[in-house]
Amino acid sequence: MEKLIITAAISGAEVTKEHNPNVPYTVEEVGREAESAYKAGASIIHLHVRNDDGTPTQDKARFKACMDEIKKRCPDVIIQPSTGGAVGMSDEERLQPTELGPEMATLDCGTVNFGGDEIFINTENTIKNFGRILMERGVKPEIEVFDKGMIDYAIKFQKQGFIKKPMHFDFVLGVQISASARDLAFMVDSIPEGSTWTVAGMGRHQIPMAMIGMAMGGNVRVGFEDNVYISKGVLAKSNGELVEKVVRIAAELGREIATPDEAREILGLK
């Protein structure tokens, strides 16, 4: 198998301090945690930036003066901005960060209900121009995928030449789709032949979901913004400790750590 590559999305757009004292706010909070997860073996920075009060924002100079932080500590490692932002954003605010040249940033490619009344919206032609723009600013997309459709329209809007391959894909799993092997495998039998994949498994299902896909061969998210919790009830210190989990069961597993290089070599990063 190849070396696993660990992403750590360590703050994320919705959960708060409410939920972990410890999820970053401030530039030298969000530094301190991907530091913090870097140190522990996390070679992809999956990154959303917060004003100091806690609210999520795409603004271009809060993700520079982030962004220049992180570099600061942990110079090698792959900062990938989300252009997700949070629901009710617009396409324009939620670009900006592209703007930086960052190597990877998210792609989104579907509507996504996260309960109750918050629909994050991702029209077509909202996907198909956030496409356009990342291969413009020559940025690799990370194909977000929260249920089977958007691997499809993944795999149409690159045949339209909206998306470069190999694709990499993230797997969402727990928010629309379940969280099992089963969905799983399904996910990872339905994209192209050559691409890369990561899983994220929500709450719960973050270190289950991280388990099954180190087994079966692909690389793995893991972070405050899914989940906020070391082990059954316990508030994790920092995001790097949810990283130091992963590899202590990667090692089991017999998963070398990708480091930040190796991880762009097996992502085409370079």
Ligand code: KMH
Contents of the next structure:
Amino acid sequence: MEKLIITAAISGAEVTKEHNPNVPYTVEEVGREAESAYKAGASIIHLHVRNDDGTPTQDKARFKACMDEIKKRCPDVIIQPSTGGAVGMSDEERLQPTELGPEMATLDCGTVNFGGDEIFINTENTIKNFGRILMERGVKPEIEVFDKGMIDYAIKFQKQGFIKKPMHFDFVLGVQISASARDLAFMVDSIPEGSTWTVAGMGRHQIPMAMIGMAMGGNVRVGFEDNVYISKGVLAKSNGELVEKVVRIAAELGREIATPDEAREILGLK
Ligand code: KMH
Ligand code: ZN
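After the form predicted alone, can we look at the form predicted together with the ligand?
After this comes the whole thing, all chains and molecules, with the earlier chain placed first.
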């Protein structure tokens, strides 16, 4: 099996210090959390940023400050800014970090129910426009899919020239589609040959989905964005602690951990 790429989604936009006091807001805290994940074995940092009061922002200068801090502490890590931002942000706002020349950024391939009255809107035109801009800026999309239909959108937009092959998918399970082995297998079966994939299980599904994904030969995303607990009722001390848990399970499964450069090779970033 290929080496295992671990993505750490260290901050998210919705989770707060009320959920876990270790959720990073300041530039220093973002650097600390990225470093803990990197040292534990993460090769990709999926990044949302906040103002110091915790409100989510896609501000380019704030992203630059956080990315510089991460690069200082984890010189070779792959930084993957979010273009999803937070529910309600405009497309222009969301796209700002892609102006900083990151190696990767997310491309959300459909509209999602985000709980209560929240809707994370990605119209066809938004997806195509984001796909085109990422391509023009030389940024590899991490195609976030919250449902099987979003895979079909990605395939359609790839055929129309808005996304390049080979595609890299992130299956987000437990927001819209259920976090189950059956649905993960369905997603894996639905992507084009030659694609790579990662699984991100929400909340208590994070580690079980990671285990199934690793056994299937896929890659894994963990971190505070999706889950703040290290075990039932126990808050994780850091994103690094979540990565360490995955690394321990990977060892039992015989999956070696990819360095950032090995991840670049696998993902076709170089
Ligand atoms: N915070 C969500 C509204 C992404 O990073 O691209 C969007 C999100 C997906 O988290
Ligand atoms: Zn995100």
